[in-house]
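The chain below stands alone, shown as structure tokens; this is the form predicted on its own.
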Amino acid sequence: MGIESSCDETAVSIIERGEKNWVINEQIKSQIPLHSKYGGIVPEIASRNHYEVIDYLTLKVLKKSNLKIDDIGLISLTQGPGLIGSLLIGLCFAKGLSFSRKIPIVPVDHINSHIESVFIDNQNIQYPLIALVVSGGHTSIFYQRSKFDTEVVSKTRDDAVGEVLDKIAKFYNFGYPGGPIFDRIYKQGDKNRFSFTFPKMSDGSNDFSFSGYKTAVLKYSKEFKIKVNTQIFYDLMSSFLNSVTDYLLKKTKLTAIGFKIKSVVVAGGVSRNSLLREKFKEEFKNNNIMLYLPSSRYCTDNASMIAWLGYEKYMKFPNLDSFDFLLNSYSRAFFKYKKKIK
């Protein structure tokens, strides 16, 4: 069983793994209608949410599963990142099925179940590979030598590429959260109308940055009275997003030229995007590195990629104080939660 609650969806998944491996159920419960109406995460009302519904969601993954909480043979949960008070909610309901039934536990990291997603569809990826993830909150490329021998290649150094999509559609007050409204209007515009210089790094690292996109769609939007629904609204819209998706393109196949690697994976709710699947497929087509995208459900914050990557974690580590450990990283988030709002 997997539980998953990072961030604005709470699920809970239920998988088998061993001589079938698929995912028999999931139940998830999306928080965007509570918060739409403020553009962006609220943390108290997420955390609360998670609460309500925790409980009734694993009740019934398990009806619509035919099973028991009995049949469950292990049970794992996201560690973070994400909202301390939403992952806090995941970790005492876990703690509590796995104590009371004698369940095993075991934690993962949410980026790392991310890339994990696409195992879900493609369970044999050959490694070395590098993995491109992009969502509201998270925009990285890792390089992976073996499921658990993982390391960052770049990070972004401001806001991620979900969190600008967001942040820009907040501005013109069309919606949240921001890429589902891109990916739906990018073909009313004409993608060439506006020029969008990609950032670079003035100490020549090879991170991202994407400050600079919502400052210049700012700028652009200041100089030509742009109102929404407008043609040349759409234009802009257009020119951003493929100059965006132009960017991640470039800086994953660059990545992929230094490292000897097999395998590329792009993950993450921004994954989702067409024009992103589009313009990855068609550049790496006729290339000696396979691509790997997940399936359009298993983008977004998802249950079945914390069971997969968990069911992976306990074969590879079995003898993992999970308990011990949990304690230990929740309990270090906390109290550097309380000191900072103190």
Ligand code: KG4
The other form holds:
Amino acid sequence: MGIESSCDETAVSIIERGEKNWVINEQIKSQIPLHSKYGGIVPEIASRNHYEVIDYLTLKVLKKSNLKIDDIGLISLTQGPGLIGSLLIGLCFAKGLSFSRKIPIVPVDHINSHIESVFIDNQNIQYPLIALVVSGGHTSIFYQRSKFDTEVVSKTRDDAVGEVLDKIAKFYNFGYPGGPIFDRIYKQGDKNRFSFTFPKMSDGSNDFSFSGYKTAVLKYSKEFKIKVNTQIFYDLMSSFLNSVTDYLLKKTKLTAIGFKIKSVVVAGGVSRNSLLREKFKEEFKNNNIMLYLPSSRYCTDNASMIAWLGYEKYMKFPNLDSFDFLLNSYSRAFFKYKKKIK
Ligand code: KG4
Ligand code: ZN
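Structure of the form predicted in complex with the named molecule, please, following the form predicted on its own?
Whole complex next, starting from this chain.
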């Protein structure tokens, strides 16, 4: 059983691994309607909603799977990164289940789980690989020699790509989250009308930056007095999304050339974007590097990817003292959090 509660989705999934490898059932409760009027996630509302629905979702996923809690062989949960209050709801709930029913528990990293999401439907992906993780909280490229040997190659210095999409949609009062809206309106605009330059790091590093995109959109918006839902608005949004996806592709391609890899993985909420998927597929179609994208339902936050990675981790490190591990990782998270609010 996988349990995910790091941000604004509460999710519980039951998978079967071994001879059969499949997701038996997953229940996801998205909090988008609760946060949309604020144009972003309100952490207090998020934690309270996780608390309200997590037990109900667990009962529902068991019922839909025709299983009882004692049939569960392993509990896997998101250890972080995420909103601390939201993570704690998942942790306390999972620990309670684990203690009371004596089910082993394993914590997993949310970002690594996004990478793992592509393995749910592609079980023969070859290492080494590079993974571009594009979500509301992260934009990074990782190099993986194997599943548990990961190195960060690039990360964003400011906003994550999904965050920029969401902020621009918020600026225009155009709904939340911005990403799916951009996906819907992209084809209505002229992608060549506005130009954007790819951000470059002055220190020559390989990192990403997206704040310049935000500034450029606002500049064009003022200069041309752009109002929402006009043709020029659609042109600006298409030009912006086109440039952002080209930028992500260019950085990924350069990294792929620099490392001797067999596969490229693109994962996270923004990997659901149609334009991004199209561009990446086109680029890698005649390449000897294989490209893997998650199925649409596993792009955004879900508990199947948590369960999938939890199983792999437990098989690789069966003697992991998971409670100790959990306790330590959470005290570290708290310590960092306390330092931040001081
Ligand atoms: O992975 P995710 O569910 O949560 C985090 O771990 O952050 O990603 C959420 C992000 C949001 O910023 C949302 O706008 C973006 O994914 N997103 C999309 C699409 N669907 C979700 N961005 C572009 N196109 C989409 N179709
Ligand atoms: Zn995520």
